[in-house]
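As structure tokens, one chain now follows by itself in the form predicted alone.
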Amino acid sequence: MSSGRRRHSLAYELFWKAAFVVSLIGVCWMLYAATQKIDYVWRWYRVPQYFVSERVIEVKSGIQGEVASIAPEGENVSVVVAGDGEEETHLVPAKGLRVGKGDAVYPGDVLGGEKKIVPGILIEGTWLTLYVSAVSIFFGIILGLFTGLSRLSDNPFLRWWSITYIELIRGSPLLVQIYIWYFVLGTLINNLLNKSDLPQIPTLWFGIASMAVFTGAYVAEIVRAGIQSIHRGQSEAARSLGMNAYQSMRHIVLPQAFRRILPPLAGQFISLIKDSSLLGIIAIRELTKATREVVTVSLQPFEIFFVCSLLYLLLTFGLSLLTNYLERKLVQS
């Protein structure tokens, strides 16, 4: 009877399996079949000059006057300008030379250049999108570790400050604080930055900002919910054994607490990576800005916007697997 039930369970097992794969193979070939439909001249083939291409690095004259000198250095050669009393060098590659000794340059004149694979836009933007999701989501964490303590915290003061910031944040679109960070407040700190002769703050770190403010109040809420999930005797016991509450906190709970909060907390960073989308209306070129600029000069949006929705996906599902081998090196821990 058992050794029956087992030949089932594998019967059942092996026919829905099969069921989801000729379901999703007739899935694609629908979808290719309606590719096929549409009147539109599919180009993959100039999609990987969008990850890597080869450009010319150019190197320019910044002042006005003539070459004074030319010097090999291996493979390549020093040139210096010399212009009314100001002198300048440059280290130019040999074969891309475009200057001799006595010519007359003025500032922006090329005076050289060379042949180089660089990463595509798409990577680039790609790699941006990775960048600000990661540095939002530490001081997210940061953020949302301290307000979610403060929010179980018997001062007055900070329960009802983190309760506002929370309510306040969760309260609103991630697109209407980034307007705020970015048109309100960054005009604000960067004007009083140069009435101070101080240098500005990039746009790109009112854009972490507003994604590290946004994503601390659900950190908050996630560290709220997993430190309230252990049981209030863990934090007895550790008192009973002399600790304080700090200590309690920091050795007993926290510890327990972080393996329960750690998926919400993956699924926050993938919705991160996905928000971060948001963050080229204040022009920062991340992956979907990246995007729309192909798109605007190749006219491939279909293949374009194909292959954006895919790097998104190897995003997210990558940081999933991760999350997955961390949850089970916890669970062996």
The other form holds:
Amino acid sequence: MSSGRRRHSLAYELFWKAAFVVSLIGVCWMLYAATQKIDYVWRWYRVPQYFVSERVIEVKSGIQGEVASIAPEGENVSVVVAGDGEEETHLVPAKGLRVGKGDAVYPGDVLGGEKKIVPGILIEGTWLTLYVSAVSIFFGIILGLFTGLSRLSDNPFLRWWSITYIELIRGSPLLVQIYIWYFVLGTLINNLLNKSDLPQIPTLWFGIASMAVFTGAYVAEIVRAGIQSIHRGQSEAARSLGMNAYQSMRHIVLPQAFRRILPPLAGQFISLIKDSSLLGIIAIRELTKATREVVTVSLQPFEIFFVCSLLYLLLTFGLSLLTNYLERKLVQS
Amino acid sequence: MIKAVNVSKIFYVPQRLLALSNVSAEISRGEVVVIIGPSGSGKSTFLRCLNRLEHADSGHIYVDGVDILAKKTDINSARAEMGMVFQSFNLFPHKTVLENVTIGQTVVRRRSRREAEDKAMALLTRVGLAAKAAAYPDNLSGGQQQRVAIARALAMDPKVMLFDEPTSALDPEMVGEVLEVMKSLAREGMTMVVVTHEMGFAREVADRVLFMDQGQILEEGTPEHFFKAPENERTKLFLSQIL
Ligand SMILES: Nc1ncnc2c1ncn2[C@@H]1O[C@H](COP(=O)(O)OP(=O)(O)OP(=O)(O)O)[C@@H](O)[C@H]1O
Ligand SMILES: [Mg+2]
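In place of the form predicted alone, the structure of the form predicted together with its partner chain is requested.
The next block holds the full complex; its first chain is the one shown before.
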């Protein structure tokens, strides 16, 4: 791009770069000033607790009696409480032990405990978003590759099914598709499973299915376009060496198509990460739903929503770094 | 070696067109046959029908006793016996020169990597490009690319070589190097079918020349016959235009 750009004097460059920085600060300041006008109190210090939180885990006695024995067991100690003809064994962290041998204990008495650092709601939400996206991308690629190839097949059965699938999925909003997966297909499948005494499928998997099937249709079109962009002479050369259709695809056409497919594919997957925010509506606690919950308890919506968008930026930016790296590797080989 | 009987081919797109109309020809082992004719006369189509890159609509084609058009013929193994060289080279741009020459051997002939590379290096040496083994096709001149394409086809140990205007896309100064390789092949007794406008090549190497026009073979004979005393009016017209 920069090759087509005019060269300007240093003063020109510096002036407009400074103007950019100043206006950026200005926009932020105006936003801040506006929040001051409505007496919004910024409390950034309340944010970290939603990333990591401390949880106190206590081991309590269930019966009345006395501590019969304390025996070390690795990092923990096993505490035996003996009562009136009954006995209980508890595993307590050695450092947090709060009773001694022979102590009398009553039900609910704390034998020991420890503080644990656990991930907060926002980290859990980010993790779930990442997980849902990764699994959906994986199945989306498989589905898209298969559908894209079927779309180009001579076989009308494969071709018509792939066209039907692609058009159906691309023709309706993802939100509606998530509802269909959850309320229609989910209800059907889980009721049928129930009737045959099989375990239910958790909501999460209907969410993942909706995302994977949605992405698959777009990946299919990207794959199709990528394959069609490879000149016919390539497969003709491969076939005249005696390769069959599969070998020609595998060794000659797909590797070349893959390089052209990678950038649009990355764009598709970045959309997918962002679209996964819709899964909150079927009670999957991904990042956006987690954020809304945090907003309700923290009462600091401004900070939390900004943090949420930054977390999404982190995920999408990570993905584009990864694809840039892949692209460079492919060009080298 | 090759026997084509009443081969016809119709294209329906963009409109109905009889590209080959009852073409019959016979090519014996070790023979070099050159096909000439005006643009659009069906030369490429005929050549591509021989290895079924185009599927003939009627007629019969036998190559080394194999009925190319029969349903039960394994066309992939039949094609492996026929080398094809294209006007636009069609080298695999994502593979090095060496890999271009080994890929068919390892995938189709199931040769070991070692064996395939030895064979590839021998062939690249033969076409004078051993030094370019590690290069990518895009970094080669047209003439070099076409020589690699010939090596790629030869690596399969074909019984016949089909050439479709192998020098038409080349700058004039590169035509010679490709023709040299083809001439040496001919001298070694390779069966060759060559579509070309290089009359010098035809005169020097061809055992027989076929003249095609409007989907038919109008005249055939030795090079001397063609260049001294062509009979057909259209042959005369064509030759007067290009010579
Ligand atoms: N795949 C195709 N679809 C439709 N028409 C085709 C196709 N291939 C060739 N034709 C038509 O068939 C006729 C014969 O084409 P062919 O390529 O065999 O001619 P040619 O003798 O090789 O010509 P040239 O010297 O230009 O290569 C032409 O009119 C061409 O337009
Ligand atoms: Mg042609």
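Quick caveat: nothing in here was measured; it's all calculated off a predicted structure. Rigid core: the largest C-alpha set superposing within 1.5 Å between the two forms. Numbering follows the first chain given and starts at 1.
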Legend entry - C-alpha of Ala290 off by 2 Å or more between the two forms on rigid core: no
Legend entry - Per-residue C-alpha change between the two forms, Ser309, threshold 2 Å, rigid core fit: no
